[in-house]
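Heads up, the chain below is alone and in the form predicted on its own; it's given as C-alpha cells.
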Amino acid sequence: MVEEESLRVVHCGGSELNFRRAVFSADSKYIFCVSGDFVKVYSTATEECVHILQGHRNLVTGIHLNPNNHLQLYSCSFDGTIKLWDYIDGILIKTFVVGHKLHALFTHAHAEDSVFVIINKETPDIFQLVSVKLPKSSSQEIEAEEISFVLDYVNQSPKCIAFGHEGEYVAAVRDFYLSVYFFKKKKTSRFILSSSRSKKHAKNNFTCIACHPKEDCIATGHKDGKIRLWRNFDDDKKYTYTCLHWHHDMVMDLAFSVTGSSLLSGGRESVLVEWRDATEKNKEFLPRLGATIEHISVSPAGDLFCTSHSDNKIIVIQRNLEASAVIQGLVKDSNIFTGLVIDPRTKALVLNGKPGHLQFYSLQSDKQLYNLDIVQQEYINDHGLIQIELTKAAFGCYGNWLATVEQRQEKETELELQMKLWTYNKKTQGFVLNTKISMPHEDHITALCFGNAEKSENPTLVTASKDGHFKVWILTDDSDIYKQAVGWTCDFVGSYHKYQATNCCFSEDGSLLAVSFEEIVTIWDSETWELKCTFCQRAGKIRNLCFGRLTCSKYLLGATENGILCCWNLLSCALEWSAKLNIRVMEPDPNSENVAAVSQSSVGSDLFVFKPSEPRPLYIQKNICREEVQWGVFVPRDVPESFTSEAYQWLNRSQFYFLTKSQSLLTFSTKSPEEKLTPTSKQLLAEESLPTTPFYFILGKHRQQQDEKLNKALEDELIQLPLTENIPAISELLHTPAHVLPSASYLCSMFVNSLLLSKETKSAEELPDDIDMEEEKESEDSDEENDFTEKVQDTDNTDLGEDIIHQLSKSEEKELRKFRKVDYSWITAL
C-alpha cells in the first residue's frame, strides 16, 4: 500500500537544458545544467541523469563550481537565493538569501567568500553586476545583505560578462559598448563601436564575450559574424583589436580553452569552430551538430568541451573535436500541432520535434529516444521562408501503423497537403513509409483516428476535414508480380449538410464512429457506414469529442467552444447531463472509466477528473498552473500504484501528463524528481570506475550471481575455518592504532600462526569419524577385490555403517585410539 501523501504538480521534463551554459565538474566526470527550477547532474560517460538538485522555488538562472571546493556547486534563481550544494550526494548545504531577483552567477578563486550576480534596478531594462558577500555561519539559511556595486548598464545574459586573467578585471558588453572594470585601480574603461546605419556598421552589436585565461586579451562576438580580439585595453587611447571572420550570421557564444591556445566559437551554422592560436588561417571545424549553438563550455581539466543547442540538446565533445555524448531533452517546436500521443510499443511520448520530425521522448528517463523524419526534405533555415509543417499524428493497431499529415500553405488558395502511412518494421525496429497520399482532402485536416483496434489484420483510418467531408481509409492488397504488398485506399466519404468536420473518434469496441460537424455530433455504424443518430445542443462548435471506456462505453462526451460540457447516452439517444465548463483539454483514461478535463479560467487552469456515469467529479484541483494547458494525455503504468484514497485512485493505473503554452511538461505525483531516478542512475554516481554503461550493470549482476554460486560450492567443500572475530591476534591487529603497534616482522609470525589449524581444534569425536570413513572405503575396496556380487557393491553408506558397527574388533580399536589420545602428563607432576 502506498503511503498517502499530498498530490502535487511536478515538472517531469521539457524544461530548457540550454537556458544557461553547462558546467563541468573538476574531474570532467559530471556535467551540470539548469532545468527549470532544478539543477540536473549528468554523467559525461553514460549520459545518465544521476542527481536532480531541487530546492529553488523559481527558475534557476545560474550555476558555477565553488572555486574553494570543487565538490560543491553554487546556484542562483529568480527566487532571490544563492544555494550551495554537495553534488556528489545531492545535498543542499546552505542557502544565502539575497532578496533581489538574480539573473546570472559568477565566481572566481581570487574573490574570497564573494560571488558576483546580475540584478535589475527599479527600471526593468537596467541591470547591474554586483558582488555579494557570503557570510560564514553554522545555520543553513543566511541573510546575505552585503552587496557591492561593480558595473552598471550590463546585459542580463551571462554570455555578455567575463572575468579576466586572475580576476584582475571584469568585461561586459551591451549593444555597441564594451566596458572593462579593473578591481585594483577601481577604474572603468569603455569602448564604443560605430553604430551608424550604413551597411558597413549596421551589425556591429556585441553578442558575447570571453576573456583569455593567461593573457590580457578579450574576445567579443558580433551580430555580423565577426570576432574581435582586444588588447591593450587598459589604455583608452592605445587599445587595438584584430578581426576573425567565418560565421555568416551572428556569433552566439565564445570560449577559450584552459591554456588559452585556442578559441571556440559557434552560431546558427551549427558548426563549432576552433581558432588555433587565434589566427584566421589555423581553423578546425566540427560541422553538422544539428541546431544553432547557444552556449559553449570548457571543462576545468581541459579535456572536454560541450555545446548547448537551440533544440534543447547538449553535446559533449572531446579535445580532438569528436562528439562523445549527447544529452537530448524535449525538443521545443514553435507550435505543437500533433498534440501528445503515446506510442503503444515503447510508452514514449510522441509529438512535434525538430522541423519536419516526430520525436519519441521517454517520460521515465526524461530523455529523447529518437527522431523520425516525416517530411524527408532538407530543412532550410531562412527567415520568412514558409516551411512544411507536421500537423497530425496517430498510432493504430498497437503501434503497427502510424498516420501523419503534413501541410504547407503560402496563400489561401495554394494548399499543399500530404498524408503518409507508416508501418512498423520488426527487423529494423523502426517505421517505414508504406503509403503516401497527396491531397487526401481539399482543405485542412482537422482530425484523424484509427479504428478496429482489436482487429489488427483489418485496420481502419478516418480523417475529418474543413472541406465538409470525413473519409474512411482501409488497408487493401497492393501486390503485383514482383512482390507482395499492402496499401491504403479510400473506402467511404461521408458528410452532413456541408458543415465542416471538426472531430472524429471511435468507440472502444470500434462499432461506432462519432464525427462532429461544427455544432452537431453524428453517430455512424462502422460496418455499413450508415448514419444512426445525431445530437445537437446548439451550444457552440464542438472542440473535444470522446467516448467513455469500459463500463461507461455507452456515453459520449463533447466540449463546446461556448463553455458547455455535454454527456449523451447512446442507448437512450438523449442528453444525460451537462455542465458549464470552459474545457480546453479532455482525455479518457484507456485503463479505467475516468476522464480528465482541464478548464481555463481567468486565474489559471483547473483539473476535473470524473466518470461519465457520475456527474460528481472524483477529483478537483484548482490552479494546476497559471498558464493555459494546450494538450494532455494518459500514460498507462507498467506497475500499477495502490492509492487507497478515493481522490487518488484515478492515478492507480495511468498517469496524466499535460503540456502548457510555454511547453513545460507537467504531471501529478507524490514523489519528488530525485526519488523518481532509476536505481541504475544512482549507482552510476557511486561507481568510481567510470566509464560504465547500463550493459555493464547487467553483466555485473550476472557475474555477481556466478561468484556467489562458486563461493557457496567452495564453502561446502572446504573445512570450516575458525571465525576471525574470535582470534585475538587478528582483532588486536585491526583495532590497535598503527603508531603503537610493534614491528611488522613481529606481527607477521603471530598473524600467520593464528590462521593455522592446530590439532587441538579437532575434537576427540571428529577424528574417529574420519577414521571410520577411511575404514569404510577400505572395506569397499576389499569387497571389490574379492569380487562380491553387485548387491554388495551397490550398498549405500548406511548399510556399510551397520556392518562396521557389528564388528567388535574395530569398535574395540576405536576405544583404544580414544584412550591413547588422552593426556596423562599430569601424572609426572605428582
The other form holds:
Amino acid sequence: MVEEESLRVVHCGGSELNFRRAVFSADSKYIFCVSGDFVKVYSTATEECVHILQGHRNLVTGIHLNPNNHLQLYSCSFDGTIKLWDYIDGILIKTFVVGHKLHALFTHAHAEDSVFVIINKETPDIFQLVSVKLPKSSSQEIEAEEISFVLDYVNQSPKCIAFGHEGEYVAAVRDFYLSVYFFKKKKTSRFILSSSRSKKHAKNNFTCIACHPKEDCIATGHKDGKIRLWRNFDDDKKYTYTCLHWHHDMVMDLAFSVTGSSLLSGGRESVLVEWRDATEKNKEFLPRLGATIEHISVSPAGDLFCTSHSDNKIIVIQRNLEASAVIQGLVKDSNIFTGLVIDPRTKALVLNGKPGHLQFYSLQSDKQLYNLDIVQQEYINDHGLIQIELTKAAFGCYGNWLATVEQRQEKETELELQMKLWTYNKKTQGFVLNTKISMPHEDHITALCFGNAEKSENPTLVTASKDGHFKVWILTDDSDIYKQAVGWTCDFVGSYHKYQATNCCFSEDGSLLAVSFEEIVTIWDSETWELKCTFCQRAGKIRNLCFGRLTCSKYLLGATENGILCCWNLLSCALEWSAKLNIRVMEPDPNSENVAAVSQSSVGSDLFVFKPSEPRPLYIQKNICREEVQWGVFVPRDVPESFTSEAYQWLNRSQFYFLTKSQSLLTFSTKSPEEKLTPTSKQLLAEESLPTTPFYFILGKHRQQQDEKLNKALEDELIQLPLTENIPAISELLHTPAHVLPSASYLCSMFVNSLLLSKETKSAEELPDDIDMEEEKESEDSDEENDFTEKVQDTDNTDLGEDIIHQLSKSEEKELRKFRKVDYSWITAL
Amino acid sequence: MGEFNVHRVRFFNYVPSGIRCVAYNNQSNRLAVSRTDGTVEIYNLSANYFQEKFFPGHESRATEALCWAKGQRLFSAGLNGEIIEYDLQALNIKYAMDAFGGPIWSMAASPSGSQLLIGCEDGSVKLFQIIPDKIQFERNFDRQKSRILSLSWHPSGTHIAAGSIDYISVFDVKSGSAIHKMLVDRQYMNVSKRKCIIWGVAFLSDGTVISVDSAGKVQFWDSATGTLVKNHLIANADVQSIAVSDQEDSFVVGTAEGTIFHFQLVSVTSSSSEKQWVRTKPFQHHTHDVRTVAHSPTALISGGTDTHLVIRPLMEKVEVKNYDAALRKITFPHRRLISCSKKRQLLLFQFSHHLDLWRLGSTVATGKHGDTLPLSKDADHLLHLKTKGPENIICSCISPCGSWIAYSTASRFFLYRLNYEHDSISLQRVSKMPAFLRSALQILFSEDSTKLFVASNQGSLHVIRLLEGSFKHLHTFQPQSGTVESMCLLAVSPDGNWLAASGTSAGVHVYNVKRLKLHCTVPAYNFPVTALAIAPNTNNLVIAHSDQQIFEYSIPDKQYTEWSRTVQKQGFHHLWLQRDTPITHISFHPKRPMYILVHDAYMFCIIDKSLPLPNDKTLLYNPLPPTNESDVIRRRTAHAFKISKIYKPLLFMDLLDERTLVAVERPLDDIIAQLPPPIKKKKFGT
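Next up, the form predicted in complex with the partner chain. The previous block was the form predicted on its own.
Every component of the complex follows; first up is the chain already shown.
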C-alpha cells in the first residue's frame, strides 16, 4: 500500500513561525501561529504543539479568531481560501473560496459575517483591502463572491493595517502617508509626512500601525525609530500627533494593550518597550530578547503578550514583562557553513543557528532542542560589522566529542581562526568546552573529521586546511597532577607538494585516511601516518570525498569540480569506474552501502542513489528542486520502514534530508511528514494541569461551593443515574486531604449511600442488604468514634426507607461541610 | 553690481540679554518682551513682527513679571519690589510704585483688566485696583509661608491660583482667604529633591488648575476638591513656564532643557464628548532655559536665556499657508547699534552700559574676486567709554568726521569731543548741556558734522550747532499739535538742508533745516518705518517699511518718484516680501546715483534702479552671474535686485567710499559661546 504512492519531495518542518503575528485564544491558553501551509496551535503554558491545523494548499498568510465565536479560528492562504477551524479539536469547519490570492486577514466584532482581506490586483505591486461577506450555509465548501472594496493601494503586510475601536475606522500606512477610512461616513482622510526629499526627514517612512482599543488614537511606527500617536484625525486640518522616540532603528511592530493603557513596541534592538500612558518618560523595557522583534501581539484576556523574532522564535511574555515561554523553531537566520550534521546521541540535526551558535533541531518534533553558544561573545547587531562565523562542526566518538571551527576575516591577510573541542558532560547533559586552539592552521580550514573507529578511548581528529597541511589531533593528558584532565594536541602534520588540502575522510574502520590535495587524493595509514598511495585523475579539484560503507568499504569515491565522479578500488589502487556527473552534495548512508549524490544542472537538481560497487544508480529522481542544493544528510530511522519496491529500498534504514540555497529543509517521503509528527504530548493539554495559585484557593473554593449548591439543587430533581463526578460526597472525599478526613469506616457508609440509586430507579430488595453489609463492617472497624457511628446506626435502624437514606447523607454532608469550612490552605504551604 | 573691498568686522562682541517675560496682547496683536537687563521691547505681530518700541533697561530693575491690563496698559514688576507702568506713547516710564512686599515674583491682571494681582517674596498676594493714570492698593490676601512664584486668575475673576514652593493655593477673591492648598510631590525620578518650585500655574474656566514645577512635571488639579487629576512627567529638568490659549483648547510649557511642549485638548473618541489633555508636539528651538512662553491665537511664542524670541505658528490655526506660517526667530534688535565715521574709518559700537570705538584695519594688498586680503594694519580699539549710573544706553552716534560722540540714557544726554593727535586720542566731555536735552531717542550728526539733531522723547526735535568744543541750540521742531508720538528714526540729507524724522506709526515728516520749518509730510503707511535715508544730489527720501516695501519720495517735488510708482505698480518679488527681518539701514553709492544699498540681518542688496524689476517668474536670488554665458543672456536675466547673502547675521553695512564696504557680523555661535552652559543632556536623551 505504501509502495503504491510515489516518492515525492516534501517540506520538512522548520517553516517560519514568525511570518505573521501570533494570535492568542480568548482564554490565553493557546497561541496560534502560521507555519508554512499549516497553522500550529501551541499551549502557552507548556510550549507544546497541541494541534496542527492542516488543510491549506499554500502558504497561510493570516489567522484571526472568529469574533463571534472565540472557539473558532479563521485562516487565509495564498491558495485563495478562508478556512474556519475548531481549534480545540483541530477540525476544519468550513472553507470559503474567494478566488484571489489572499495576503492578510482581519476580523472585528462589529462587521457581522464579513471579514477583511488584502488581495492583489492585476498589477503586481498594487494591493487592495476588501471586505468579503461570508455567506451562511451549511455546506462545507462555500463560494464567497460578495467582495466590496475598502481601501486601495495598501501595503501588503498586515502590520500596515489596523482597525480602530469598535470597528469605526480602518487605518493603513504606506511609504509616507497614513490613510484612515471611516466606515460610517464612508470617507477617507489622508495624512502625508514630509518625504525623503529633505535630509532631516530622510527616514520618515511608515513601517507599522496600531489602533487604540478605546480611544481615537492611532500609533504608527517609522523607519527612523519614531512612534507617532495621531489624534483628532477625523479632522483634516486639526489633526495632531505626538512623537515617542526610543528606538534607534526601524520600529518593527506596535501593539496596544487590551485596555489601551500601554503601548508596546519592538525593533532590531531586541528590546520590548512598554510605553505606559503613552508618555515618553514612563516606559519599561524587556531587553535581551535575542533577535529582532518582528511581531508583537496581545492576548484578548490581557494577561499575556508575545513577540515573534527573526530567529524563528515566539516568546510568550507575562503582563509584568517577564518571559514565560519560548517556542523556538528552526533558526534560518544565517548562512549555513557547518552543513547538516547529525548528533549521534539525540539524532538531532545540528547546524548553524543564531550567529555564533550551533542549534540542535529535532526533526521529529519540529522544534529546537537546544542552542550551543560556540563563539561565546556578545553579538553586536550592527550592519556592516564583520562577525565571527562558525564554519565547521563535527561529532566524534558517538557524540562524546564535538569539534567546531570559527573564523573572522576582516581583510585578506588578517584571518582569525579558532578551533574548539567540546566534550559531552553526562551530568549537565550538554557540551562543555575542553580545548581551545587558536590558529590551528595558517589558512582556512576546509574539512574536519573524527576518526570514528571503535577505539573511542583514543579519539583522533583530522583537519585539512588551505595552507597545504592536514593536521592530526589526538587526546592526551593535560598537565594536571591528578592526570584527570585531558586535552587535544597536534600529533602529526602532513602535506603533499604544497597543494591545498581540500577534503579529508576516514575509512569506515578507521584504518585509512584519505586527504584530497586539490586534484590528488592521498591515502594515509592512520596508525603510522605514512602515505600509502595517491590517486590522481586530473579531472579538476576534488570537491567531495567519501569512503564506501559495509561491503563497499574498499571503494573510495571522489567528485570533482569538473563534473566527474570517480570510484577507486583501494585494494587494486586503481580507478574502478567514473561517471560524468556534476555533483554538489555526496553523502554516504551510515546504515547501508548507499551513497546519495545531488547533481546540479541548469534546470534544477537531480538525486542519484547508488552503491559504490556498481556504476549503475539504484534510484534517480530528476528535478528534486529548482534551486541549488547546498547540503544533504542521511538521518537513521528509529523504526526501519519496509519498502519492498526496489527503488525505495534505500529509504528503509535512513531518511535523506537536504537543504537548498533558500534554506528550506526538504526530504523524501511517500506521505506528508507532518502526518507522522504525532506530538507525544498531544494529550498534555494545559487545562487539567492548572497550578494551584492563591487565586485558585479563593476562586476555586468559591466555585466549588457554587457547584455544590447547584448540584444540591439538582439532586432533588435528579431521577436519572447521577454521574460519579456530580456526587458531592465523592468529590469531597477525593478532594479533601487524607489526614484531615474522618476515619474510613465513618466515611464508608456515606460513600456507599451516595452511590445508591434513588427509589424510583432501583429495586428495594437490594438496598437493605447492601447497607446491612456495610453496617456490619462499620461496627467492626470503628471503635474510637463510637458516637458518630452510633448515630449512624441509630438513624439507619429507625427506618430503611429511601428518604431516610437521603436524610442520612445530608446529615453526613453537613458534617463534612463543617470540615470543609476549616481552611486547609495552610497545607499547601507545607 | 561692481566689486568692493569689504571690511568684514567680527569684533563687535555684542550679546543680547536673555528674555525673562513675554506678554501677548490680543487686542492690538502686540507682544511685550522683557529682558534680564530690564529692557522692555514691544513687537507688532501684525507688522511683520517688527520691534516697534523699546524701553531701556536699568541695572536695579530686574523684571520678573509683565502683563497687559485695561486694554493697552503695560505693567511690569520686578525684584526691586516696584510695579512699573510704561507710557507707550512717550516711550518712558509713567510711574514706579513700591508694593511693600519685598521682591515681586509674579503678577497677573484680572480677566476684566481692572485689577492687578502681585505675588511677593514675603508670601503675600496683593490686589491693586487699576484706576486711570494710577494703580491703587486694595487689599492683601491670606499670607502664605513662602514666596508666590506664579499667579493665575480664574476666567470668571472669582478665584485665583497661586504657585508657591511645594504647594499651590487657591484663593477666593471676594474673601481673600485660601480655600485649598494642594501639595506637590517633591519626588523627582525617585529621588527626593529638597524643594519643588511651582514655576507656573494656569486656571481654566472648568476649575482645572495646571501647574508646572521644578521636578519636570505638568500636573492637572481639580480646584473644587483640591486633588491631583493627572500628572505628565515631561522633562528631566525644570518646567519653567506655561501659557494657555484663550479658547482653552491648547497650552504650551517651556522647559529648562530648551524644549517647549504643546498640549492639546482632544476628544477621546469622535462620538463622545469626553475630552482629554494630550501632549502633542515638542519643539526644540532653544538651546537654553525657556523662561517664558505665550500663546497667541495662531502661534506659540517662547523666549529664554539663549536670547532668541521664537514664534512658532500653529499650522492648523493658520488659514493660508503663506510666509506668516513660517517659524520666526528674532535675536537682534531691530535698531541700529553701530555708527560709522566714514572719514576716519571709525566704528562706534553701542552696548548696554558702554561704547566701544574701533579704527578699521587697512591693507595694501590687492587680490582677485573672493580673496581674503592680509591686513597690513590691524583693527585698533581706540576707546572704551563707560556710562555713569545704572541706566542703559538708548542711542549713540559718532559724527562723520569722527570728532564728536553723543549718547543718551533715559535721564541724561552726553556729548564728547574727540581729539586725535597722531596715534593717541583724547576725550573731552562737553559740559553744561541744556536742561531740555535730558533724554534722546535718536541722535544724528549732519554730513559736515556741524549740526546735531536730537529726537527727544517728548516728540520734539532739537537742532544744535556744534562749534569747536562748544555748541549752540538753534531750534526745536515741536510735534504736530496734539500728538505726543516720539520720533525714533532720523535722516539728514548730505547737503544738510533736509531732515526727515519718523515716529512709530504716523508718517515721515520732512523739515527744512535752513528755514527751520516743516517742509512736508510723506503720506502715512500701514506698516511702521524701519529705515530712512535721503539720497545725495537728488534729495530723494528712501523709506523702508516693515512689510519690506521700499518707497522713494522726492523731497523737492513733494511726491513719490517715477521709479517708486513703477515699483508700486508692478509690485515686489514675492520672495522679497517674504523675508522676515526688517531692513535696518539704507545708504547710497556716491558715484552711482541709481544705486540704493539696503541690508537686513541676512542679506545685503544693491537695488539698481536702471534695471528692470524682477517679476515672480524670475529668480530673485542669483548668487553670481555665470561667467561663461554671453553678455546677452546675462543682461536678459539681470534685474534690479542684486542680493548677497555672504554676510550673516549682518548687523551693519555701509559704504566707506566708492570701493570699500564695511560689514559688521555677529555669528550666533559666538553669542552662544558667551552664554552660560546649557543643561547637559545625553546624546540619546536617556
